[in-house]
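A single chain comes next, written as C-alpha cells; it is the form predicted alone.
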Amino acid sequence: MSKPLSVEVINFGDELLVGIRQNTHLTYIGEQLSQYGVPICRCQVIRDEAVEIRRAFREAWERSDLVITTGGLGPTSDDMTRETVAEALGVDLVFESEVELTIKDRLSVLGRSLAPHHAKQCFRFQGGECFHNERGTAPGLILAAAGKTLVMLPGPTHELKPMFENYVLPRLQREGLIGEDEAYVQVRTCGLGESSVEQLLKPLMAEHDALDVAFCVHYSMVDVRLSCRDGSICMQQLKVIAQEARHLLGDDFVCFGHCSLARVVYHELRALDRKLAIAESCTGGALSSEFTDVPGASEVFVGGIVCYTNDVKVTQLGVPESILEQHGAVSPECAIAMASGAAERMCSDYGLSVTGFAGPDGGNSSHPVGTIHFGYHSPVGVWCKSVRYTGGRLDVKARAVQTALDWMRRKLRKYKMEEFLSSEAEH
C-alpha cells in the first residue's frame, strides 16, 4: 500500500483569530477532501505578518506532501501571502498579463478602473500555474515541486469554494494525488443520538468484519459513513450494505449522501406535486431560507410569513383573535391556526408553521423558554407537535429549522407509504 498523502491546510488572515470571521475553510476544504479519503493532517490559522507566514509555510512544506492555504491573495498592503511564499520557497514571481486583462475585464463590468495595487494580483509562481477566480480577481495559485503540491486560495468564500471544486479537485485527481469516485458511502440520518444510531447498526458491524464506520453529528443528525481501508469491500458491495442500513434505520433514515432535509421534502413534495407555504414567528425566517438554498424550489415552495407579533398573526394568516386571548401565541391551537392560514392565504397544499419561546426571556409555567410548537397543515388533516429545547437562542432556533423539517418529511413519506398500500389493495 502506498504512503498515505500528507495533507496540511493554512488559513491566513488576522480577521480569524480575532473572532471576525469563523474559519469555515477548513471544515469546507476537509470535508471535500475526506469524500475522496484523504483527511487533512494539521492545520494552522496565521496572522497576517510576513515573519509568521514564513515560519508557518516552511513548517508545513518540510512535513506535508500537500499544502493548501487559504487568503492573503488580494490587492490590500496586508495581502502578503503570495510574496512571502514565494520567498520562503525561493522562487521567483513571474507576471501574468492574462490574469491583467481578466481583472482589468472584471473591473469594467463593475464600472471600475484597473488600480495599480491590482497588478500585485497578477504574479505567479515561476514554473506554477493560475486559475481562474470567477468571482473576484484575485487568481488561486498551484505549484508542484520537490514532489510536493501547493495550492493557493483567496480568502472570501464565495470565491473558494467554485475554484476549489471546478479546479483544485479535478486538478488533484489528474496528478493522482486523490481518488475519482468517493471513498465511502454515507447515510444520512436524523432524530436520533449517535450512540442509538450505532446500536440499531451493530448487527451490519458485526456482519462485515473489515468495515469502517464512522459517525458526524450536526444538530440531530447523525451522519453515518461506511468505507473500506484495506480495500476488500468494493464501492458496490459498499451500497448494498448502506440499504441494509436503511432498512435498520426505519424513518429514522433522512437519505444516502449529502441532501439537506429541506431538499430531501423538495423532492418528496416535487413526487407528490404538491406546494408549500410556511409561517414562522421565532425562526424569524430561518426554515424559509432553508427552502430558498434549494435550487429549484419554486417548483414547491410558495413563500413564507414571519408573523412575529400576534398582529401579524391575524392579519396576514387569519389566525382568530380567541385563539390568541384563550391559549397565547405560543400554544398548539396558534402553531395549527398558523400552518393553516399560510396555506389557505397562499393558496398552498401543505402549510408548515413553528411558533415559541427561543429565549432568553419569554416563558411561563405552561411554556417555559425553549418551548416550540410546530402546525401542519395537509390536504388529509392537521396535526402539532411540541418539543422543549435547552440551550441558547440561536441554538434554539436552530434545531426548531431541523425539527420542522424532519417532522414534515416523515409526514410525507408515511402519507406516500398509505397512498401505495392503498393502490395496492384496490389492485
Given for the second form:
Number of protein chains: 2
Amino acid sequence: MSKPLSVEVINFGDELLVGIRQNTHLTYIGEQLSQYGVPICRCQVIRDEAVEIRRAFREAWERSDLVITTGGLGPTSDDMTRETVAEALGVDLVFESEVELTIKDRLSVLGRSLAPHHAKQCFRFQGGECFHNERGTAPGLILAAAGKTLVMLPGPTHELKPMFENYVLPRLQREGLIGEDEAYVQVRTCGLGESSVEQLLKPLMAEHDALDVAFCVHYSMVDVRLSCRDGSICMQQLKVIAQEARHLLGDDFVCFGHCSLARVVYHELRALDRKLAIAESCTGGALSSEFTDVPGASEVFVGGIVCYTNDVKVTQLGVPESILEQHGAVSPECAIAMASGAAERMCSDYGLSVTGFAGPDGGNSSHPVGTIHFGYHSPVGVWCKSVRYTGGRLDVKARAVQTALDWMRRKLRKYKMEEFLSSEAEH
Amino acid sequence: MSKPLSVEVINFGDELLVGIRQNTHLTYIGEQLSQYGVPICRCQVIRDEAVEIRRAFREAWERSDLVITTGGLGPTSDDMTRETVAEALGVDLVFESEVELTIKDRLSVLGRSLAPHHAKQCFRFQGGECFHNERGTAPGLILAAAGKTLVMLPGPTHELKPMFENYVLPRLQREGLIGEDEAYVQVRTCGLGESSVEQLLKPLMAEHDALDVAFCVHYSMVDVRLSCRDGSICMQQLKVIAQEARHLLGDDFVCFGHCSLARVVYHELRALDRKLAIAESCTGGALSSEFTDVPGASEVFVGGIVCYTNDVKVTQLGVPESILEQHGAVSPECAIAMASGAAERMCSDYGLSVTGFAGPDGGNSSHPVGTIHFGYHSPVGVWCKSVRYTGGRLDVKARAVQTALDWMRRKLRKYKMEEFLSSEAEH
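If the one shown is the form predicted alone, what is the structure of the form predicted together with a further copy of the same chain?
And the full complex, kicking off with our chain again.
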C-alpha cells in the first residue's frame, strides 16, 4: 500500500477563535474526505493576520500533501489571505477576466453593480485554476505545485458546500488523491456509555489486530467507526465485523451509518404504514423539529402540539382537567393523556409525548428541575417512562428529545410482530 | 500596555478530524476568554497519536504563554494524551489518591466499581494540580512551568463547561492571566449582508483608527464585534461608538450582545405583557423550539401547532377548508388563517405562522421548493409576507425561523406605540 495522503486543513477567521462561529467547515470536510478513506491529519485555526497566515501556511505546505483552506476570500477589509498565501508560495496572482464577468452577472441579478472591493476576488494563482462559486462572488482556488495540492475555499457555508461537492471532490478523485469508494463502517449505538461499548466490543478488537476503532459520544449515543488504516482488512470484511458488533450490542444497536434516531423511527413507521403525532411541553417543539428534519417526514408525521400552558393541554389535546389537578402537568399520568390525546385529536396511530421541567425555573420537591415524563400511545398498548437529567435548559431539551426517540425505537422493535399484525388487520 | 497573552488551544481527538463531532470546545473557550479580553491566537486539532500529540504540544508550548488542551483524558484505549504530554514536558506523572477516592465515590453512586481503566485518570503532573470534575471521572490538570501555563480539560462538553467556569476561569483570573472585566461590545444586525454592514459602518472605522471591527455572518444576521486590541479605546468609549453604530444601522440593528432574535421578541412581548401562539408547517416545530430555548419563555409563549397535514390545519387551527381548496396550504391566505387560528384557538394576543415547501420534494410552478409564506396576527393588524430560499431542507427550515422572528421583531418595534396603547386599553 502506498503512503497515505497527508491532508491538512487551515481555517482562517478571527470569528472562529473568539467564539462567534463554530468551525463547521472542519467537520464537514472531515466527513466528506474520510468517507473516501482519507482522514484529515491535522487542522489549524488561524487569525486573519498576515504573519499568522504566512507561518501556518508554510508549516502546512511543508509537511502535508494536500492543504485545504477555508475563509479569507471575501470582500471585507480583513480578508488578505489570497495575497499572503501567494507571497508565501512565491507565485503571482493573475487577473481572471472570466471571474469578473461571472461576478458582474451575479450582482446584476441582485440589482447591484461591481464594487471596488470585488476586484480582488477576480485573481487566481499563476498556473492555477478557479472553482466556480454557485452561491456567492468569491471563486475557489486550486494550485498544484511541487507534488502538492492547495485548495482554497470561501468561508460562507452555503458557498463552500456546493463548491466542495460539485467541483473539489470530483477534481481530487480525478487526480487520484482520494478514492472513489467508501472506506469505513459506522455502528451507531444508544443507551450505553463509551467504556461499556468498548467493553462489549473487546472480543472483536482482540480478534482483529489491524482494526481501527474510534468512539464518539453525543448525548445518549455512542458512534463506533470501524476502519483499517493499514489496508489489511477490506471493506467486505469490515462489514462482516460490523455485523458481529451489532450482535454484541443487542438492543443498544441503532443502525449502521449516520441515521438519526428520528430517521430510524421514521423507517419503522413507514414499514408499518402508520402515522405519528407528537405532544410536547418542555421540549418546546424540538421533538417535532427533529422528526421533521427527516426528508419525507410528512409520509408518517401528521402534526405536533407544543402545549406550554394547561389550557392548551386541555383544549388542544383533551387532557382531562382532573389529571392536571390531581397529578399536575409534569406527571406520568399527564404524559400518557398527552400521547393519547395527540394520537386521537390528530387521527394518528401513534402518539409520543414529553412533559417536564427543563429549567432553570419550575420543578417541585417530588419533580425537581430536569424531571421528564414520556408517554407512548400505540395500537398495541400505552406506556410511560420517567427520567431525570442534570444540566442546563438546552441540554435537558436535547437529551429529552433523544430519549423519547430512542424509547419509541425500542418499543417499535420489541413489539414489531404485534404491531405489524395490528397494522395488517386494519389496512 | 504589556505584551498581550498568547493563548493556544489544542483539541485532541480523531473524531474532530473525521467529521464525527463538531469542535464546539474551541468556540466555547474562545467566547469565554475573549469576553475577558484575551482572544485565542491559534488552535490545532490533532489526532490521538503520540507522535502528533508530541509535535503539536511542543510547538504550542514553545510559542505560547497559555496552552489549553481538550480531550484525550478519558478511560478508553485511544486516550494517551496525559502520558505523551508529560513526556514532552519532561515532567513525571504522580498518583493522586484523592482523585481515586473521588472517582470511587462517583462510581459507587452510579452502582459501579473502580475498573482498571480508571487508574490512569488518577495521575497529575509533578508540581501541578487537579481540577475537580463535577460531572465525570477524569479530573482536569494544570501545570505552571517556565513562566507558562498548561491547562488540560476533559473532552465531554458537559464535563468541560462546568470545570472551565467554576475552576479554570477563576484560577486564571486569580493568577492575573486574564482580566476581570468584559472587553468588547457586540452589535447584532439582521437584514443586511456583510459588505453592506461594513459600508454603513465605514464612517466609524475611519474616525477611530485603533478600532478593531470583526464581522460574522450567520444566516440573515451579521454580528459586528467592536474592540481595541492596543487598548487605546476604553470600554466606555466602545459603548459610545456602539451607540453610533446602532444609529447608522437603523431598523437593521437587533441588539447589543448575543440575544437571539427569539429573545428580542420575547423581551418586547414581556414589556407589553402579551402572549404569543405559533402555527408552523414546513419549519416543523423549529420556530417554537427556538422560542422556547429562551429561559422564561412560558411567560409569553402559550403554545404551538405543527400542522403537517391539511386535516390538522383545519381541526387544530380552524383554517377554512375553502382557503385550502382555493389557494392551497402553501399560500399567503393560509399563512394568515394559520396565524389568526393559532392566536384564537390558544387565546393569545399574537399569532405567528410559517407555511411552505422546505424540500427536497413538494412545490409547484407558482410556489417552487423554498417558497415560504409567513402570517402575523396582532392586536393592531394582520400581515403576510412571502420569501423564497435556495438551499437544502435544513437550511430552509433555519432561514425561515430567523426570517419569521426578525419580521415579528420589526413589526413589534414599528407599531410599538400602537401596540402599547392597545395593550394598556385592555389590561
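None of these values were measured; they are calculated from a predicted model. Positions refer to the first chain, counted from 1.
- Among the listed residues (Leu150, Gly140, Ala183, Gly351), the one located at the hinge where rigid parts rotate relative to each other between the two forms is Ala183.
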